[in-house]
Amino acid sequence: MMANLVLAAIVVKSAVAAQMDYAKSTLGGTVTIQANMDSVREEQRAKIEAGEDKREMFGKMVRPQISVSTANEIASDASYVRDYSYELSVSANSNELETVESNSRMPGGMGGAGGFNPFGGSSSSEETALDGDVTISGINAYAYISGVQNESIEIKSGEYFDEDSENGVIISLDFAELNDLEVGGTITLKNVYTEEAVELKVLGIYDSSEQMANANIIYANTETAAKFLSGDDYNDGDYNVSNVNFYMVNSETAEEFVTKINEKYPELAENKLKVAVDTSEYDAMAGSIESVGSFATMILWIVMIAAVIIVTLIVTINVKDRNYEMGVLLSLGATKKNIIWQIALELVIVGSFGFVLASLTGSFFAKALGNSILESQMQSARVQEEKSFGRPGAQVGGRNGGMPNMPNMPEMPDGASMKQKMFAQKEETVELDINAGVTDYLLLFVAGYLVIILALILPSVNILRYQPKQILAGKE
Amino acid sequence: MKKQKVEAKRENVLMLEDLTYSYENESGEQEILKGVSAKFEAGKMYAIVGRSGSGKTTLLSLIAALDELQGGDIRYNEKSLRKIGATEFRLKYVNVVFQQYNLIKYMTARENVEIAIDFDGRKADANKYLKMVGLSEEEGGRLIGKLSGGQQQRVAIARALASNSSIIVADEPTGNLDEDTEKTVIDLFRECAHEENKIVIIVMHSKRVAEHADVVLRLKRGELNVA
């Protein structure tokens, strides 16, 4: 049972190790590239001092964005970029499209393209963004819409869209039937700025599992996107995107490469963009699986400790049992060391027998003990964040609606708020994967002799006391 | 060569040297052994008499280096039990039978007369020193608890000459036995000093069977002497 134990929580601890390796080559190896938030508060700090007026400021105030051209060309640095994504959203009118206006899973008010950004939508321009009826949110390949990297987003009948998918757009499933759209159908939206119509074909019909979903969210690639931007912002072609992603062949360069880019371009610092490995995918799921670790290693000391404790105690008992014996062997001439030696390795053999029964059957008990310690340290988790957040899935910001005072939170193209993709991050990312192998076995092993070794050392101090003498005459 | 054949030639003499032995009790210093010297050949059975906490046991633990000297010596063929060390003194010289047998209950007959041949490093037939005191193979394969107490005695008799030490000694054998088994016993005993050609000391209480050994000695306030 002690060695189940042990074993259950090496295994525990070498699957939250593998779980930290894999989750830092996958979930730590993304640069990106934003706005410096600090750099832009400092200026506009700088601004009221100097006497400037605080909401004619605001309406002027640029979000700080990078043009698509010095994406694409950071990330053709092959060496480092293994893939990259970055996101375009604009808003359109339609004069023949009905919106879904209120959500049949969204609060009132809420649908639409409207919404809270600081920054007077995507556009980069100083004019006040002009709010359309439909979100179009633009993003270099369909994989990286969150809905789909978390799951909430299905496609239920035709195809995603890809990079050379000219006009190609994917819709909800409320605003297709909304509009007896099917796939295959085209629809036409216009540029909010520049009044002209484009024509898009409905490639696919997704529907969303999110609750807060907005349904007027039509995605498509950021070239189909960028078609209903103002002609200034669209500057040739060489418009501004954000949520620039960079994902590394190895995460163990990202430093490196963050240097490098900022070496190269230092026009992005001067322009307010701020380059940085993002670990917030690895920090949120590392908490969990680090408390999941630490538990596993205090119950592995607790169980050790235990272990010596009650090996200890039943050595103790067998030797006393047994010291009429131990006299005997004593009287013909056995050493204490012989003694020592014997009790040693009966204990080696009994230990020996058990560890391979707990290599045997520790793998299963070992996975039942760790689910159950990652599902208490998940619960534990989930009751920390709603006390941290409120109730879970509440949303606390995001661009296409919730409440315009936190500037700071990250934008969700789909409306979902950071919490709801942390949640699912973390739901995704901790399974670990609980099975012993030969490294496993052998800390097993390694632990259970050192048990028998600190076990025998209060037993011999004893035997080391022996008279043969006291023994057969009884008085021992 | 020849110094070998003259050192086999040499006769086994285990000699007790002035040994002194007190304790402490309620009552203040007791002093057992008053300068206890004796000489003890091979091929003898010799018989230590005296009274109930004479020292009879003291000395016999002395002797079977079951517990430490305090004054005197002890030689085995003029090696001081002090540089051979107790343990090494048990292991080559010297074999103890209990009056309580001493057995491992857990173990068989033959087991409990293996372990002597397993100590001493050699490879010999358990049976062959269950025979000789007159148990059959099949008594030699039961367990110590499913035999008499004569039979006990028999098979702590057969482990002392199993265990090969030139030295046997014996506290009261024959205390627990009945007088035909007290005679068979004790006639083992004498066999191992005659034939084995050992040195067997015996402390008992019974004159009668301290007739049986070839020197008796006595035990008295704390002196050994020829009785």
Second form
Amino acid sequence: MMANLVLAAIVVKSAVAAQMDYAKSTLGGTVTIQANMDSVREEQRAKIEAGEDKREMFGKMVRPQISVSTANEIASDASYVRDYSYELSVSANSNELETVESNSRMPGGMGGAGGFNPFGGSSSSEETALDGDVTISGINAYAYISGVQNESIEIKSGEYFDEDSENGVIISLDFAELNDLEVGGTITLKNVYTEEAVELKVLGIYDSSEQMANANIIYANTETAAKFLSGDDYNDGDYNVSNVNFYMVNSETAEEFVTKINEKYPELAENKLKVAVDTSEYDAMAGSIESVGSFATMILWIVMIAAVIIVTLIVTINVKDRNYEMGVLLSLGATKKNIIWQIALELVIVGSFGFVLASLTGSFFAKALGNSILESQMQSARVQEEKSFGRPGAQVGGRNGGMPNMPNMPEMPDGASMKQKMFAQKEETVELDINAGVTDYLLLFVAGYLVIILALILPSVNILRYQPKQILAGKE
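Follow the form predicted in complex with its partner chain with the form predicted on its own, if you could.
Lone chain follows.
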């Protein structure tokens, strides 16, 4: 019984270590590139102290952004990055389309018709941004829309977009019904700077449960949204994006990746951008996993201590019952050390037999216990994978807790893009081996023999006190 429990505790600790590795591979942490607002405001204060108008300075403040080419180049390092996201928001004119009336102007794309940026970004140039009557929220993949991640947005019909959905958009249900639009149809919007008309294909129709949602927001990938930038901001296709996130393959390499980015791209700091690490999701998961490991360690110590006490009592009773036998042996010339060695040898023989049996039976019990510990984490990961819309870095599922309405995943064609192939190669199956190994069995035998040694201390003291004459006289 002791050996079975010890082996179970040992294998549980091995399972915890395996689960930690699994968590690192599924919740690898996030490296972000954001505006360093401390540096921005410090520069503003310096200009104000130099005599520039305070109101004018704050009125034309532009948050630093990163070029899309640099973001893609950083994301291409597959040894660190398993997925990435970035955002762009622009205004457009609806041309002959009707817009849904909205009286609210809320942050995060919840209200307002035109030029408000639902991602919190701004134009990369200092020219005054022109407002249109619809907002195109560009993000490189549907799974990273904030409303999708908190499950307030779901596709009602059609499919979602990805990096290669050229001129493909998803529109709100209210906007579609107002303009009699269906999946597969087209809409034409105008660039507010150039008045150039851009024809867009309706890939899907979404609905939002947000009370203050703006039905005039059209979602597309960043390349589609960039067609509505001014010529200067478009910069021949090397436009700026904001809220850049790189989702790590392993959380342990996040700091190393940050150092590599800072060394390779010193212009980021010069442009008042900072690279930061966010491992909060992994840290939260690791805390619960480590608590299981601590519990297994506590169980191991309790079992060991209980085993020492129980075996000590059994040996003590056994020695007391065999007093006469020991007295005869002592009277025939056996030493007290011979008696102790005899008891120890008996315990080793019986213990070894028990440890071997535990190795056969306990491994099945321990494996079942370890699998049950890992199953909850793996089940959670499987559900998350189903909810991530094919994006390995997406963490979808918030307040609603249920499965979102799953739209159709676009198939990967033979001529798939570099980005699609890159992420297809990164999808790996994590194999978890929590079977008891040679080290675990050796540890079992070492722990068992240690228990035997400790259990012999008290009975040995009693044996050393025995006198054969007193034992035999007492028997008569």
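Residue numbers count along the first chain shown, from 1. Keep in mind it's a predicted model, so treat the numbers as computed, not measured. For the two forms, the rigid core is made up of the largest set of C-alpha atoms that agree within 1.5 Å on superposition.
With a threshold of 2 Å on the C-alpha, tell me if residue 312 counts as moved between these two forms once the core is superposed. Yes; residue 312 is a residue whose C-alpha shifts (by 2 Å or more) between these two forms when the cores are overlaid.
Honestly, after the rigid core fit, is residue 78 moving at least 2 Å at Cα between these two forms? No; that C-alpha moves by less than 2 Å between these two forms.
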